[in-house]
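Only one chain is included here, represented as structure tokens and corresponding to the form predicted on its own.
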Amino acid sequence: MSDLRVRFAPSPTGYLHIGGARTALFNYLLAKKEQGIFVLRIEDTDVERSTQESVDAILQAMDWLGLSYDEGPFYQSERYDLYKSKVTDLLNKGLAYRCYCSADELNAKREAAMKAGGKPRYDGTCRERTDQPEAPFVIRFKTPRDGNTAFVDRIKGTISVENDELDDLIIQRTDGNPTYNFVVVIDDAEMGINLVIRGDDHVNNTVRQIPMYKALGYEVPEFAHVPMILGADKKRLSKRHGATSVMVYREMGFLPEAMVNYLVRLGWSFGDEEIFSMDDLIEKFSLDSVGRSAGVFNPDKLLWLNEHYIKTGDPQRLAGLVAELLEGQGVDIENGPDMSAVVKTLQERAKTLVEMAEGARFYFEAPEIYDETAAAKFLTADKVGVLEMTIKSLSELSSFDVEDIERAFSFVMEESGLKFGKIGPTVRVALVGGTVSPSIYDVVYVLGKEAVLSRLKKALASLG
């Protein structure tokens, strides 16, 4: 086991969504593929925003991606007592201040700093202020003025800032509650988190950071930003683009595997290989291999890896899930066929779960009228005698193996001088109720004697 010691600290007002799943996705490799630790820490210092469906969620969704993590969660609500020491600490040490300053005072600096042409932050104004008047104050961090902020990205390469180009952050608002990149800080700190993987919208947030781990007396960690995830139109990832949400792809029929293979591919390669398990992105992931530039989200090539994953999958497994999707739609399968028969009759063509349940439904459920125009062009009077030999030749089957159904349909054929290409169309509409389905062999085979005899009757019968 080596010493590394990653997390993911995702803030619970809202959904995982899938810049984040990435984010957890990566560390979890990394901590995997080294042996080492990963946490998951939940940051709901936004109490207004924060809620236990949201944490609920975001526990759903890694654990439905196979994102276990050996330590937490924690929670830092539930680390308040020990912010505000650390608030005391820096405050004693003259490297934090209180600040009086107004939202309306702030709001006119901003505002005079812009137009002079610099940036709209805080001047300092109560940096070295040393009463302390009976009025609402935040704590501001004292950011070193002279001198730079530097460090070395896995990603990016080396990062500076001048220290002057930096304002004084606030570390705790007036209602006494710390703030994020305060309690970062401690939260990696006192976890011993030694390699901070993150998005790549943190960068200006580490900068600020880096002086508060010095001043608190802890060693700085590692950092790697990831690049962030654009929409096709090469513009931030949101709910324009679609479905953002993990959980979301889950109810759209999506296999968790599919997901993760295809969250890895955005940001990292590992040549020209596309398909990749679990096992081998634990062994073949490595930072070196994340490149810097923005990914961009292509759900066609998302649909095209879960079709992979659907056709190569266990259709045991598959028979579970589809079940379940079945079930949530008030079809009752107890009285059905094998359900991982059904599914292998489907894999084939399948994109989703949700499009291989639709496609199951008729296994299940015999139809109750028939597509219009199918009936129109197959379920004609013409066709009676066929259904009579149709239904007469699978009756005096003894067995119901693919062989004896292909040769009973042969045996229609020579009695009727009909090809198959006349007789199929008819039986599936009798049996599906439209033109589409999987092989004719196939769904007789999977539906049973029974199911199949009662289903061509009925059709016979609506011919009158």
The other form holds:
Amino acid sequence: MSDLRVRFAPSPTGYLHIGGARTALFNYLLAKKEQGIFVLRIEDTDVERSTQESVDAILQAMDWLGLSYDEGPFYQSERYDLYKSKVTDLLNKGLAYRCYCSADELNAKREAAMKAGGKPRYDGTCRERTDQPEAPFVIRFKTPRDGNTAFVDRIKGTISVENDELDDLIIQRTDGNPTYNFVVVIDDAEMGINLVIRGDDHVNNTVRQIPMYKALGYEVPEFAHVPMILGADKKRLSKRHGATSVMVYREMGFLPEAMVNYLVRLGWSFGDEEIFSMDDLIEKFSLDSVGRSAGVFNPDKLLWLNEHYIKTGDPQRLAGLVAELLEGQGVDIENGPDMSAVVKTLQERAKTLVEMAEGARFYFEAPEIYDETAAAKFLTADKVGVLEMTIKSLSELSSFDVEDIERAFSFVMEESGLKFGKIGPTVRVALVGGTVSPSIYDVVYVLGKEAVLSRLKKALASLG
Ligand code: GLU
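Now the other one: the form predicted together with ligand GLU, given that the block above is the form predicted on its own.
Let us now look at the entire complex, which starts with that chain.
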């Protein structure tokens, strides 16, 4: 057991997106690998935009991906007393101050600064103010003016800024609510987080947060900022590039292990290996192999991985997932063949669970009508004899395994003098309704004698 403590700290203002899930995964993997602790913290201080629905969606997505946490979820909304006490501490130590500048005044200052060619920064009017009038105010952190703030990022290397580039950040708003950059410091410190792994959109926050750690007397943790994820056009990943919500991929029939495998490769590599189980990842993951350049989102690769995991998945587990989908579509799966057997016939053919469910339907629902083109070609009056022979030959079987079935078809071929190519497609249309299905022998076997004979007889009857 190491003393590593990492965390995932989502803001519940929407679903769990690809980037957030990757951050959660990296934290999870490192914690597991080093037998440290993975904390989940819900950053819900933005009351307007935070919703319980989003919290639930995030928890559900983490659960689906298998990212279990050791501590939490902690909610920032329940920790306001702590934050208030830290504001008071800083005020008492003279490391924070009340700022009475109005929004209009601040805008005017900002514009003036920009006109003068400077940065649009707070000019520090209230920094040395000693009176405390009864008027609305915010509280600002007194960022040191001299020297610089530097840290060694575990991914990006040394990052340094001059302190006079930094603003006096607002740590408490006029309504008394604390702000993100302030509470994140308190929480990470109080929760004993010693390595903060998050997206590199936070680098600018980190250099603002470090002086606050110091002012509050906390040890500064290590940081690892993970490069962002781009679309194929090298623009920041957005809905234009495909679904960005992890759970939408579940709905589209993706397996969580495919998603995990895909996410980890958005920024991390291990030689030229592509296939990683969660156990592999726990063994092999390290921040040293996280690249410095942005990951590019490639839906085709995700689909390729999904196909792989469907091909190699445990039929029984896949059966449960396909059963759920079919039941959701109102298909009666109780009175049909064994779902694992069904899945085995489709694993080589389906790229997603949705495709698999689609391909499995005919096993449970006899065709009501036949595909017109298929029937016109393969279910024609001259096929009466073949269908009769097949019915006879199959009904005489006393056992019904694949070899028996093959033998029955050989017999039909001999009797009729026809090749399998002249028999199989007809049988397929009769059983399935169209021209696409797993191998006929497998279909006949999995459907079972009774269903097969009944479907063949129905097709025969349709020929008049
Ligand atoms: N709550 C922040 C977000 O969702 C993350 C904060 C952090 O990781 O420090 O972007």
